[in-house]
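Single chain ahead, written as structure tokens, the form predicted alone.
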Amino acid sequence: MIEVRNLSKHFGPKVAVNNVSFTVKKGEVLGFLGPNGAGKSTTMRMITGFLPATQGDVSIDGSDIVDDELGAKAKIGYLPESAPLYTDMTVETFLRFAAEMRQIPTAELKNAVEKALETCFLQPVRHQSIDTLSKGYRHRTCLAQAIIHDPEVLILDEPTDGLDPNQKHEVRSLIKRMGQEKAIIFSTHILEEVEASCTRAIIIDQGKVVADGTPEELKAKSERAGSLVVKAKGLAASGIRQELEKLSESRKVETLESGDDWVRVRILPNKGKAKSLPEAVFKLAVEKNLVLEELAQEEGRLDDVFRQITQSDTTLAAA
């Protein structure tokens, strides 16, 4: 549904987006992650045709965003970063205007507006002037205009910005639900949204794609993926740690807490040894007569992966 090929954008000498390529299929929700200034919004603006690319191509369900601009844009629903609105209109009037601009037939217009109001939970403010709305309701009104023509592709820039926790939950659930039938890209700084809503994620840094995979695949890149948190007692803390460090499955042991005869540690496994690590620790406890009060294997964390990738990339660039 979305095909991005070798996309770049230069602002004078500054390279904001550097040779980015990826595809998004129908039924995929792609989380677009990156530090501030990484090129997320610029990439999304080029995908929607809002900004011309310096080089590269974008096609939306086979329609080129340059050669068939109207055909491509007709298939896109776009929520920009700043959620621009006509503040002197009421919510309902604005959505009717958006429906007319999208050339929704008159016979279908009322149903389209009602569906958008219901989907984005806007019924309580439908007759309210937009300039009197809270930031959250304004954002939802702009989201409603993005989906009013039931587009096949959604491009959402920070769709939960300014929403309270309940509203964020509603929008995440909405994105996940719509993603079963559409191709969706949404940018976010909130990593928990990726796990809650996305089937796939891309991390972009300094204008380049530095990681691409499912949330599970990205978490597996975390240094902590498969690590074991252990609390044991029965020997001096230093003695317990030494015994754990001797295990062939153990790459590194980090002390989290300790007392005279107990210690709580995180054991990072050697490559390929994560599955056998818990059994090795249990056998050691039996041999050394240790009491295990905690034995928990950790998943990787997206925030760890995000920092690992973007910080190391920044360090390399500085060097």
Given for the second form:
Amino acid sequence: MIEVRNLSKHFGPKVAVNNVSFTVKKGEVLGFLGPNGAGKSTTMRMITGFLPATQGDVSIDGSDIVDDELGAKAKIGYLPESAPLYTDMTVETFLRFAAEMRQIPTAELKNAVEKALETCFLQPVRHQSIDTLSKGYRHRTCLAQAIIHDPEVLILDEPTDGLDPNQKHEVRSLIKRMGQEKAIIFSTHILEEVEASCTRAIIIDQGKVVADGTPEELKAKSERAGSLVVKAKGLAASGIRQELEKLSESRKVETLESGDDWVRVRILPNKGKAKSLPEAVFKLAVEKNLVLEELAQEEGRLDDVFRQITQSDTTLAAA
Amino acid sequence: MAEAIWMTILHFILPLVVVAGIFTALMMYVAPREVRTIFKREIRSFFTSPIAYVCVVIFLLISNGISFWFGGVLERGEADLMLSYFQYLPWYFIILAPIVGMRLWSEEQRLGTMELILTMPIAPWQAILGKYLAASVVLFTMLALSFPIVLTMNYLGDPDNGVILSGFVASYLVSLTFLAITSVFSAITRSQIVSVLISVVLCLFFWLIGLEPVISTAVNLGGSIIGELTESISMLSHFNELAKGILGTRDLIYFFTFIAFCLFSTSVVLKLKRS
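What about the form predicted together with the partner chain, after the form predicted alone?
Following is the full complex, with the preceding chain placed first.
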């Protein structure tokens, strides 16, 4: 549905987006992650045809954003980063305007506006002037204009920015629901959002795609993925540690807490040994007559992966 | 009095109503829906903000005030408005047209809504035209509400109403050209103040180079060809011709190409700003 091939954008000598390629199919929700200034918004602006790309092309359901500009734009619903709105209009007249701009036939205008008002919970403020609205309502008004023509493709730049936790939850479930029959890209720097509503995630750093996969695949890249937290009792702390370090499955043992005859550690597994690690620890405990009070395997956390991958620029800045 | 009212209706209000009617018909049935949608939004926005009303009122106060007090409409004892009224109108528009037009694109950039409309399935020229036409309606309103001066002239004497009407046509064309200049500069900057200032300076430039001293300086410096060139670029000579009641094609072509060029430049500026 959305195809991005070798997309680059240069602002003068600065390379904002560097050779980015990916595709999003119908039914996919792609989370677009990256630190501030990584090139997320620039990429989205090129996909929606607002900024011309320096290199590469974008096609939306077969329509090229340059060659068939209006055809491609007609298929996209777009929520820009700051949720811009005409502040002198009321919510309803603004949505009517958006519906007309989206070529919705006059007979269906009313329905389309009603539906958008309903989906984004805007009925209480429909006759209110936009400049009197709170940030949450403004954001949802802008979201409403993005979905008013029931587009096949949705590009949402930080759709939950500035919302309270309840509203965030609503928007996330809305994205998840709509994602079943649309192709959606949304950017965020809130990682739990990715786990909550994405089928796939891309991490972009300094204009480049540095990771691409399902949230599970990304989590598995975490250093801690598959690591085992163990609390064992029965020997001196250093003794238990030594035994655990001797295991062929363990790569590194970190002490978390310790007492006279107990220790709580995290064991990082050797490559490919994560699965057999719990069994090995259990056998060891039986053999050495240790009591296991805790044995839990960690999944790996998305923010660890995020930090591991995107720290390049901060370390450079520090050096 | 009855005769003066009748003459005003026949020679001023009726032609304006016809023009407005033709314009509305074109908007409804010929213009693309996108242009109409943008136009409607802009018109609503003009008349929900105080700026349009303030401009109309200021224009009426100044245009009538100056021609009565300084232009000496009454003392002249002749039924000719050129010297007392029309020759001042472009000066007001040098300031008022940029004020009316300043928000056209500056506001879009300040609010960020440019990103919204330029990612909708609409060609930039349609947005530029829709906005320009909406602002031109505001200027039209200013001139249409100047009917009392026509009424006064018809009450006092027996003026050539055709010449008066062409005075208005010439003034409107000048104001439209100033508006087109403003369109370009409102696309350049997000600050409305800056766009007004630059536009006023440019409008002033294209007006002043038509004045006698400027042209004679040009002739002294560069010979008669440069002088003629300066005169043909300036709006003043074309305005004067039209206002005399001579609807010369050359002058009409001048104004229309000027406007078309400015609107085209607006689209170029918008494109350059994005890349």
